[in-house]
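Single chain ahead, written as structure tokens, the form predicted on its own.
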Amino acid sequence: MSKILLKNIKGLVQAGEQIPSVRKGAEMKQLDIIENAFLALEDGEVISYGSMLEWEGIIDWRDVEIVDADGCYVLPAFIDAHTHTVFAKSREEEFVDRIHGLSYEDIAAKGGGILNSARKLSELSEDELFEAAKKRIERIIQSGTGALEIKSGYGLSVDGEIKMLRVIKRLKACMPIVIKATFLGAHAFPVDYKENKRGYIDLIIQEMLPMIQKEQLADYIDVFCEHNYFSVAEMEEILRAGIACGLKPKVHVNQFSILGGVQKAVELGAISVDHLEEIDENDIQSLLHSDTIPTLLPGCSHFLSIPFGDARRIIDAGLPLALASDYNPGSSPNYHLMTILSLACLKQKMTPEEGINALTINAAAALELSESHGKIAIGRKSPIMLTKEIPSLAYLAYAFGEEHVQRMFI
């Protein structure tokens, strides 16, 4: 049996039973946090915590690790909600093509983008694939990261996306974090369909479908509707066919332009609409009548020098916003969510409190893991980070090239 004390917290953050499973609007502001607190783990479960002037005499603390957090914050760890974690090799040399001036669709037009990644993933065993994910997902969760999602949609083929699926299925089961894994079959038309859209719909519903739910691979499905990718009908008869095969919407819609896919999704459940660079009010009133979490990816906006999705008008609507990497090799080479959570802050003008909250209960609302991740309370085991020595909370935005996490409790 483990017990672990962490006493003398400077501040413990998200602590509380009473804490919603999602916040919205003004409420983003409101963050819990008992000041000179401590708190009790006990075989990586909360057993208590509260003031230090408490803490004496509630529990029998022999054989424990004591764990002095003097100047430091406790916080539940970061959750990601939107990443492509498994990728085969990186794109620099289309960073440096963006340098030169060319831009994303550019860069697609000639067989860069999602279609470069596809080609060097195909060329990769299962194996190697794991492998290379798995050292990701070891620096993921020092960075501070306690849950993540991990799409498809490299693999373009029958064989690369099933390949890729059961990938994330073998993460899922050796990693110590919380993995969902998303279908993204319908990510970018390849080559070979690219006279032939209909014939690769199809192949994704008649072909990757049915091998997905036989083998239970994916919780959700995804697909990138957008001018060139996928129109929102082509989007609605995918997710519709995902749905019949068990799998819930999360949909990548509005990076460049708006078509009417959020009211689209949110009419068929979606989970969570994300990228958002673009939105009109129409999205917004759609997003205000749903339980669908809109969902910000600031380090694709840095890397691609495209608009940052406007997350001031979408919780000064009253609406809920949730943060995510957007890891991938191509347009956000990130998997730090201490960056995001900076750019959040001095992008998006969101202040630190937000920030925090679309990282953990928001963002745990958006990988549908509210009753485990997010916020510190009796009886969970989520995991919880701990922060080095820092002069106050909004620090972790303020000094964004420093590393901030001191350990993990997992």
The other form holds:
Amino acid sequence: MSKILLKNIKGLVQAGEQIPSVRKGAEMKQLDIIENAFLALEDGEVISYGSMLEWEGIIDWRDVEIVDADGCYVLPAFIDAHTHTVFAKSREEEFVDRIHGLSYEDIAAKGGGILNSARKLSELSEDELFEAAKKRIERIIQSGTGALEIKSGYGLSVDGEIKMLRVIKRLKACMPIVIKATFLGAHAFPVDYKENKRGYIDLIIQEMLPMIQKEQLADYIDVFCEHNYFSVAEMEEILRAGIACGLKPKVHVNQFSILGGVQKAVELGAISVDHLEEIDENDIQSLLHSDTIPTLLPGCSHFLSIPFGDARRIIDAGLPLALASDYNPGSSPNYHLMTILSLACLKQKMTPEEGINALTINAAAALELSESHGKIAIGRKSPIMLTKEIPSLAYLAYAFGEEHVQRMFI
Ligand code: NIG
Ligand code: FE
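How about the form predicted in complex with N-(iminomethyl)-L-glutamic acid, since we already have the form predicted on its own?
Below is the entire complex, every chain and molecule, led by the chain shown above.
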């Protein structure tokens, strides 16, 4: 049995028995912080916490590891509810092309982008992909992340998509954090189906989905709904087929254009709608009548120099908001959620408190992990983050790029 006592914690964040499982609108400014606190863990389970002044020495002192957290904060680990962590190779050549003036769309139109990643992925074996992703996730955990969503979508063939999802299934089994898998066969039309879109949609519905259901390879179904990718009608057909196979929708919508995908995804019970660099009043209204979590990806906006999602408009309308990294080799080669927090504060005018809620409670809701993640409460085995010595919680967002995590308790 492993027992750990963290004492003299400068601020124990998001710890409490009454913390809601989602925070919306003005509530997002609220953060529960116990100052000068302790936290006791037994085999990773929270058995006691509170103010040092109320400390009653309720744990058995034998074999306890004592961690002096003087000057440091303790938070529930961040949750990354949108990533493409399984990929073959980085794509910095496209990044250089963009410096020279090409746009993300120009690069995609000449066979780069997602199709470039698909080509590279077809050259790697399942084992090679698995080993590369495993190393990435080890670094991801050290950066403060305690649960992860990973999408397929660089296979774009029956073999490629199933290979990716099998890799994710193996990662779920061997990594110490919770991982959720999303099937994104509808990420782009592969080269061979450029003139036969119907054929590719049939392949997704008739061949990929039955295999995924049989081998239980995914939790969610995603579609990239955008001009030159999948229309709203195509998205609806694919999502409905996924739902029939037990997968819940979680979709890429409104990255470059407003096509009505948000309303359709909400109508189909999407757990989250992600990107939303563009948003209009119809989107806001349909979200207000749903439990769907809007999720913004400021790393993608920063990296592609496209508009940042309007976090203020979303929050001020009374909606909940989650943030995620969108970690992928094309539009956001960064998994560091502290950087995402900084970008959200700097570019989207979110307060650090709103940002932390968006990366803990609300991100847990966007991954259906509210029962186990996003807050610290008795009996929970949620992953926990200990920061280095920092002057305040806002410093996490302020000192962008600095490494703030001292240790993770998983
Ligand atoms: O979320 N927008 C679609 N998909 C990814 C990018 C994929 C890529 O460029 O490899 C995204 O930004
Ligand atoms: Fe994405």
